[in-house]
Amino acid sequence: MTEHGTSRPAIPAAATLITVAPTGAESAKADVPALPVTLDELVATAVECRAAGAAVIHVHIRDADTQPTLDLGRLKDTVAALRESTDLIVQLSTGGAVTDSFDRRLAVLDAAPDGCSLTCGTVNFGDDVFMNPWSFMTELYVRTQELGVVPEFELFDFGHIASLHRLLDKYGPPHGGHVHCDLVMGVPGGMPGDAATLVQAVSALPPGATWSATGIGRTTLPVMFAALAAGGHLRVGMEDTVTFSRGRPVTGNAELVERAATLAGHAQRPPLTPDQARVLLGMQARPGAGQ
């Protein structure tokens, strides 16, 4: 029972948490014109995301010339639009594009998501660096406990992992008390997209931490197989990959949500609901749920 005297959803024994990523900020709408970079895009993909089995929705979002942005307005407009046509979990990127700004990055806690990502220590990004320095890493999270946000923690190398148990050690667990982290496999400079990695990479993990993991591009079904055969649960979308096999360009969101849902549940351990995933991750219940 809640605060309030509502009960909240059991989780099942054996169930999967299915993150959907549907846009990023890497691909280019000419290039991939699937990919949602418009408001009513975005909400339409949540919608079918969230029929084919998601939870979550980790968000990037794109200006009117489809390039990618942190403008606070569009964020709220988008965290608002989200929450009134689905029941997924809004969870907001605060890495946003390589060449944003810290200062952007923070602000995008003031758009109030459910959760948020926050990746531990910088990496070499392709061609590019996504710079996480500590101080800016110890900042974003003390924000996100004084703002009640859940982070996400995004872990692209083993030095990750270890900057994640020096950031709980010095500053106490997450809002919500519970620690998810996400592996992000087979980012070109990040730790490799196969199954020993995953379980070298699981095994440092804090005590007690749930986990998805991440494949980049043709990583994605080896990582997927692992991390369901692990114990782990999975994100999946066109900000990770744009080919759904080889030589088949992604058609929507959806269909990698379905591929999701469906392994998932091959391996008995069928998706959880939204509401389920808030109590996995230490969330407060939706206004009104159980009411």
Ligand code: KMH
The other form holds:
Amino acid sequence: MTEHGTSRPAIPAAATLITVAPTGAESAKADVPALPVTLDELVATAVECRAAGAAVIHVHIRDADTQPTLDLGRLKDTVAALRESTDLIVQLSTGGAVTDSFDRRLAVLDAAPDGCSLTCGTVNFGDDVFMNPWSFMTELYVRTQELGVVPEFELFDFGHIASLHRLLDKYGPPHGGHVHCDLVMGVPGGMPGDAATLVQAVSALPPGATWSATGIGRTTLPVMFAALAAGGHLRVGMEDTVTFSRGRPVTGNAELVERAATLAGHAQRPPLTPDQARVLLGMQARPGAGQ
Ligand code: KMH
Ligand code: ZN
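For comparison with the form predicted on its own, please write out the form predicted together with the named molecule.
To see the whole picture, the full complex is given below, headed by that same chain.
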């Protein structure tokens, strides 16, 4: 029981948090017709992915022309629609697209999501640069603490892990008190997506932190297998890969979640429900849940 008299679900000793990242900011709808870009498409994907085993949805949105946007009104509508249709934990991207300004990225928190991504350093990103200087990281982090949004620390490279330690040392624990990280592997410019790198990265994380991993493109499967073997959680979705297997495009996010859930089950660590995941991540219960 909590101090409010509501009971929270127990977290199974061995279970897997599955995050779906359905859209991203990089793929074009014209090239990837199955990419969810409208609010209706996003909500439909979210419902399917929840049924397939996802507990968290990492959200990037698009405008009426299918281009990436951080429009605050659209973000608020998106958070509301996802909460209306699912019990998924709604994590908004503060990374946006490489072209988004710091101010717009900071303002994402005003849409009041459950959680947000917080990337712990700048990284080469294919031919682009994904900018996350220390001053931006710290401003975003302090804002998450003030607004009660739970950050997920996105780590694209080893220097990002060092910056995460520096952030926690200087500014204290995140809202909710628990540190959860996501290793984003295989970005051209970041750490490679292989088992040896994953094990080394995990060994450098702050004590007590939980972590998930995702492998971009063709590193999706090796990173998923390595993460399961090392006791980690999983992120999958069309933000990270649009190819299901060699030469076969992804038909929808749900099949990526289904595959992750099946493999997690084989690893004897079946998917966590969103309410269980809230406990793991130090988030408050949904209003009305667990009573
Ligand atoms: N779209 C990338 C530039 C995040 O969502 O926080 C950044 C990204 C990370 O996807
Ligand atoms: Zn993202």
